[in-house]
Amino acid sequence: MPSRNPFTEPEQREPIEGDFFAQEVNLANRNHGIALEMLRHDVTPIGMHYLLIHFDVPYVTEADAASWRLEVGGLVERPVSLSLEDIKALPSKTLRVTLECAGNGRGRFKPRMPSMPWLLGAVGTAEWTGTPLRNVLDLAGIKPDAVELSCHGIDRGFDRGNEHEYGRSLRPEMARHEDVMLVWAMNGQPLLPQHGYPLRMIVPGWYGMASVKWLNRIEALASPYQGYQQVGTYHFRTQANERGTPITTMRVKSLMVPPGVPDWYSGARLVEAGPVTIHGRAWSGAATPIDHVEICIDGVWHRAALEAPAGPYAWRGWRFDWEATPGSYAMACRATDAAGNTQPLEAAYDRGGFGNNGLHRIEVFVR
């Protein structure tokens, strides 16, 4: 039991060193990252796609979905209330999109912010089916003086004493981008409860916090949205009380499939001597292509071979053929995108644990 009432005496968390708190372990048991061996899949199986759920998973039955409405109001010419069938009747398409949690890698920062203690796996790639958000906005007619569109889910709770429903906002020009979508299917199947059933947003190229789940309301606003998930968090900050920089597009990053077989507890890898192929994935934000990937073996960098692109918002596969000889090896990988951004050896520190795109490192033993 908590020693104080967190709703009336909210905790002001500070970065810490040391072991993980029980609260962090509880969050890690509710949310999960991709198993890195699943990076072999071009499209992540639904059950292996990463999850971050801030509050309770809303209980939405089929009957609830049948009566679900998406309300669009505020500074609009024609407030609209659309059923799922209304939305599905609009022009639809399917996009392959890589989503990464902005906090992926938080647990690797020192000190770290007590929160979901992601290490590497808060990423996945799915094929999302839906309609561009702008099709719905056109029905409502967004007025010229609207400066932001706030998008709200039905999941609700407290964070640092702030009671709120999960909400995020986009500027009208971004919300009208042809690839910002309202989606109802993932990998050809209806959304699962934990992925936002029956309706969610997908904002390709951005970190996952922008892709609001269980979406039921959009408001056109005359001033910037002040919801907690928009202004109280998801900013790059190095100091307490710093205004910070809003988090938007994903940073360039790569991960590798751990080769060989694992030691169950330490995660170290064992491979047999001889030819070994190292596989992995690389991605960047804002539809920026991957230019090249390198793999480091005991301090020596080698250029990996890239697979064909799978779409502007999807990760790109890569591979490297290694002739393994007995011994122990430190491996790492790094990606560079077409804009010239390269993964750093160590990510710049962020107080909230956001945007960690430091190198993926693995210890490998060869027998």
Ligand SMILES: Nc1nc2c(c(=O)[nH]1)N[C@H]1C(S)=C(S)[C@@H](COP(=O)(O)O)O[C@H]1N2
Contents of the next structure:
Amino acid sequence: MPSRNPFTEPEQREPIEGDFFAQEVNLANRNHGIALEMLRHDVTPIGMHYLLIHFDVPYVTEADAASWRLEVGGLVERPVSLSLEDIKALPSKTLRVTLECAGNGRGRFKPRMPSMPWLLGAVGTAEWTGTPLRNVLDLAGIKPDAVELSCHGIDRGFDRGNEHEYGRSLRPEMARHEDVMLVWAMNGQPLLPQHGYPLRMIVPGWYGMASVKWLNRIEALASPYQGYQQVGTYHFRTQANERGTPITTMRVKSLMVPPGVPDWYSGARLVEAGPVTIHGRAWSGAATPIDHVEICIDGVWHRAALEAPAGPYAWRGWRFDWEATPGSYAMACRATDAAGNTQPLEAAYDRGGFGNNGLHRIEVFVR
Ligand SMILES: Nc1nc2c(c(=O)[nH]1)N[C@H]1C(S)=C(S)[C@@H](COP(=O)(O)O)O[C@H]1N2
Ligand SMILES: [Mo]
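To complete the pair, please output the form predicted in complex with the ligand; the form predicted alone was given just before.
Once more the chain from above appears, this time first in line as the rest of the complex follows.
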């Protein structure tokens, strides 16, 4: 643990190789991924959905929720302050959305940025109930000279010496997209504290960082938002101090449910010889459908069968029937979307550990 004061002498983190640091393990204990066997569920059971929380989960009681306000100000015709009741009275809908953390796979890059050391599991699918954000924006009347809307949570902390509340921005045309939502329920239940109770955003098709939790303030801005979570991070960068490319929509990706039973420590899989169905999920960003999924078993690629789609933003189930004979096998899966994007064998290196959509590979022993 640091012996210097990280608030007055912020660290310059550099990519590293080798064992995970205790700080990374601590982050991994707070922010868990989905267990891969849970990929069998069309909708991830609450509690198995992945979590990414930068600072502390705010302490919000039911009484706090009853007096919660969402303030919309800045370049608006009429600043508004809405209670949850006001927001819930607006037209509501439920949307099934697959969310993935942009840092998913960070721990698989070599070298890796010391941060949340995701391997594979920072993804999940939930049914979110709320109202389109534009219903609230229309109450305030966003002025035409607003170039971005910044959206703020109540959680606050430091990163690399920058003190900030968690905040992200969207361009007005994106914020007004009919499927960008303000939500108060997940899988038909009130949001859990860790998922943003009592109010959060969901930006379908984008990596998770845009879906601000514990939302209480929206500001219409005359110039682009400069918050740390907008410009200091969540950019594709190969070098420090590079401006980079802002991260937005999810890259095409697929995962398998590991077949058979695991070895507790290594996670290696033991499968009995005979017919085995391999199940998995595939998704892409920006409402781009999955076109096909392939599975590689011992160097031979096969087409998987796709299950019925479950909406423009939900992952697609797939399966492959395999006749397992004794031996050891390397398996991998690869998805291609309708725009022709395919997962790379190895993801392009990113210094911050973002956008790793390299193949999911597993080793299977057949007895
Ligand atoms: N206020 C706030 N919103 C936040 C975050 C946060 O730390 N604070 N993390 C973001 C990130 S990086 C992700 S991936 C998603 C994760 O949402 P979940 O924990 O509900 O799965 O929330 C986003 N919204
Ligand atoms: Mo994330």
